[in-house]
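Only one chain is included here, represented as structure tokens and corresponding to the form predicted on its own.
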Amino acid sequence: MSQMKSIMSMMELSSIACFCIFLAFLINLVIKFVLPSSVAERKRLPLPPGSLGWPYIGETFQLYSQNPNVFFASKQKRYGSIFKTHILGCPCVMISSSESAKFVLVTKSNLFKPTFPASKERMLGKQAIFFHQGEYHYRLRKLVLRAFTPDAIWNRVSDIESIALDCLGSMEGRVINTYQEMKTYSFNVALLSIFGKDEVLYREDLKRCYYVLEEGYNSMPINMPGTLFHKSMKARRELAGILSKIISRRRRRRRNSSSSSSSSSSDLLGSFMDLREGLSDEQIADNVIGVIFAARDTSASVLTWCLKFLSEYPSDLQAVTEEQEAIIRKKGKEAKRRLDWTDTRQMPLTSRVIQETLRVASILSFTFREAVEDVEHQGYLIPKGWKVLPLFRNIHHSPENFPEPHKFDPSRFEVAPKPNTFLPFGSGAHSCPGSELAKLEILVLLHHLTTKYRQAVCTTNFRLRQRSKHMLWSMMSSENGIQYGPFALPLNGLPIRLSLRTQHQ
């Protein structure tokens, strides 16, 4: 009997073994012939070449403490157009070709959700438009565009002009840090676009909290007392409280008003508070903070670089000045009349200077995306959860896309650049919805800066000081450096002194 049981057990084990072999054979057939081959191969795909640097810290300091051109170019030279790294606590894949940028941002955008490092995501708020795709993102983008399209901002020119004149007036006769002053200007324009003319009621409180918050945007997400991240998160909570009070005040005003149609469309807050959209206070606050973040530093950086490049290229400055003066002459007896939307559409030379500034300076060196699943690209595996960074700076500085890429030449934009090679505002469904507002505020300020003021960059150089008596703009070589972290900026924020032009200048 025991021998029979032993034989039976052996037969059962044999049957199980045969079944397992047969099952493995079937699975192999399914993988080979039924499933797409890329799924089977993906498990064997290598990661892109590159280095992840130190544990956790990665290569964050190497990127943010030096010329980003050096960091990106050295990586690209060593590893090619796609390579891995590790920044701000995240494993990343960086891509530096226009074709790959299109793949991530447009063609296969559904595989890459917009994102930021953990520190910035927590500071902006998880409900902000940057971190979503699909229906929620579509709704938010529609609301932002409602407030920022040309049809929405054409009647704000006069209000933006008032902010520009106040900004320039406060700068007269003193040495200023151009970047810091332009940040103030861009911040005030952003508040105008978000809160309408009521922004003056909240400006100082919002400024106080937001300025502390932004200091921690590129910090490590270590929320311990004494860290920059902890300090910024505390300011973020206070900022959310101020925004909650503003939203409540707007609701009370709506209830007391016989019609809410104007308030629901005249500014971004009104658009967000549209009852048909049903956004919560938290969603509104996160997106307001996100818009301020997107609008402030980038516009300020572009303006600062515009002044620097115009200082270095007198012929371009002369062309811009003549174009702006021609707009004034066209007004004739109405010369004191404020700028209007039509005027801003008659500045093609100035617009090309802005475009070339965006290209050469590449304020946004890259953008963040995150793979929502394992993705194969160019024979490499991009693992689910890894950040993917299209490198706009590399694309803008490629000689294949722009001959003599390091030369400042606005005339190159007399002809439209090749598709997917000029991406200062991103591309695809997640491109910057506020690009038209950014261009408008830059045009308005440059109009008054070139027609009302003369600029001399602070200098102790006698030769340049003598030249500045005969030139509208001058630049001193010792102030010609660049500083980094996180944006590339002229050294010391481009210190200048503004003085009103005399009638014969």
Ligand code: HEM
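No experiment lies behind these values; they were computed from the predicted model shown. Numbering follows the first chain given and starts at 1. Between two forms, the rigid core is defined as the largest C-alpha subset superposing within 1.5 Å. What changes on going to the form predicted together with this ligand:
Superposition of the core reveals a Cα shift of less than 2 Å for Pro348 between the two forms. Here Asn420 does not count as shifted, since its C-alpha moves by less than 2 Å between the two forms after the core is aligned. Taking the rigid core as fixed, one finds a CA shift for Leu275 smaller than 2 Å between the two forms.
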Second form
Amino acid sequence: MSQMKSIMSMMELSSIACFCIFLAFLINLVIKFVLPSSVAERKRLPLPPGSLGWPYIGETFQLYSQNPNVFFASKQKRYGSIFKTHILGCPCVMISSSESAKFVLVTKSNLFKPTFPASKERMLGKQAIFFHQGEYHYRLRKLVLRAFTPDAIWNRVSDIESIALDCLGSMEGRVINTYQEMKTYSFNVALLSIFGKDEVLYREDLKRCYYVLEEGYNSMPINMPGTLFHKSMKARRELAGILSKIISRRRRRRRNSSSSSSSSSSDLLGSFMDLREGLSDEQIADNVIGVIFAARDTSASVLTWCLKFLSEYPSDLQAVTEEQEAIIRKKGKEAKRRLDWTDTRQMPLTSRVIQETLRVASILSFTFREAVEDVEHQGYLIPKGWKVLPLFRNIHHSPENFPEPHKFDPSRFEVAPKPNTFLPFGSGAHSCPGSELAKLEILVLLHHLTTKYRQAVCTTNFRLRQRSKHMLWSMMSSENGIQYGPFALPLNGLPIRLSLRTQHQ
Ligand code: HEM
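Counterpart to the form predicted on its own, namely the form predicted together with this ligand:
Whole complex next, starting from this chain.
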């Protein structure tokens, strides 16, 4: 009997053992095929090198207590082109090679989504293009691109020119903050491309609200009466109200007009209001505000840097002035005629100055993405949920991509840069749809600035120093600084004074 029992228990034991082996096999299968492979990957792949700093605070303080570009450059020097850090409460992987930027922004862009703090989404509007991926993003992007292709903007040159002349005229003879004036210019150009010629009707109302909204953009997101954020959110609501009226007015006008192809249909509002697209008023308003946001400070910063570099490199200034004067001469008797698209295509040297300014200043030093799943890159793990920052500035300042990177040398663009090394307008599905408009507005302003004005850069005590036949400015070394907020800018927004050139200058 006892023998029987022991035989039974041995049989039980062996079947338990078999069951255990089977279970282990099953678990293995589940780990391998059913659970996301990333769990296994997580065990095998190391995180990129670098430091995560203090708990929660991470390295935020190190980043913001100095020039952020020094932070990025020193990290790159220490750890190489991919490294980890922890800023603003988020673990991040920073990448500074053109290959990695292509990986994140283009070839594997489906593994990375755009990411912004929730407060920024509330201010600009949740439905704005920047925050989306997939079908909705694709639809919006098509509509935005349609309004900013060369075909859509070629006939806007003389309107942009009027805005440039107004802007320069208002700057004449007084000490101005270049950046602030350029912001007015780029704001007005943005409104022109959004609302067409109607923009003058809405300019003042939109300006009043948008300027308040913008003040709160970098404020603490505390929505209590009295805070900047609260005022901004109030202005945001008012702005949406104004936009809703503009949309209704446009709709009425369309209904009343026999043809829907009025001249204004080529503007961005017309594109968004395309009936086949079926965008709601809220979606249109969020995206109009988003485009103003994307268009304004960026173009204004680049223009401010252009003026600074031209002041520091008199031979480039002279070459640009001569190129622009040649355009006036070529028009001959038509000199009084407005600039047109063809003229703006004949400014290669000025265009190279703009390209070099975009490279050296790299006003958007980086962008943000977030890994939507565990991603393997260059033998490292980028864990799901981590932020990924392609560092445009490091790519633009790499001696391998641009020899003597700190030298301002527009002639380097006589030869096209290596692929994926020049990314002032980003790359891939979220790259800048407004790049053609941005370049156009800069060319038009530089045309009039160099051919009509002399400039002097002001020191803090507003003494002016001028040199060279054409101008220009020289600056006290102590003022030759850069401020960050959030774009890199010449210190104090580059104070200058403009005066009309005399015949002999
Ligand atoms: C020199 C001026 C400008 C620079 C340097 C610039 C740069 C950029 C960059 C780097 C991006 C991509 C950001 C990313 O990948 O996360 C971007 C996106 C964008 N830009 Fe620009 N931009 C400029 C002017 C403009 C203008 C004038 C407009 C509109 C008229 C505009 C509209 C946009 C929009 C709507 C996006 C988002 C695109 C998307 O998410 O699909 N930008 N810009």
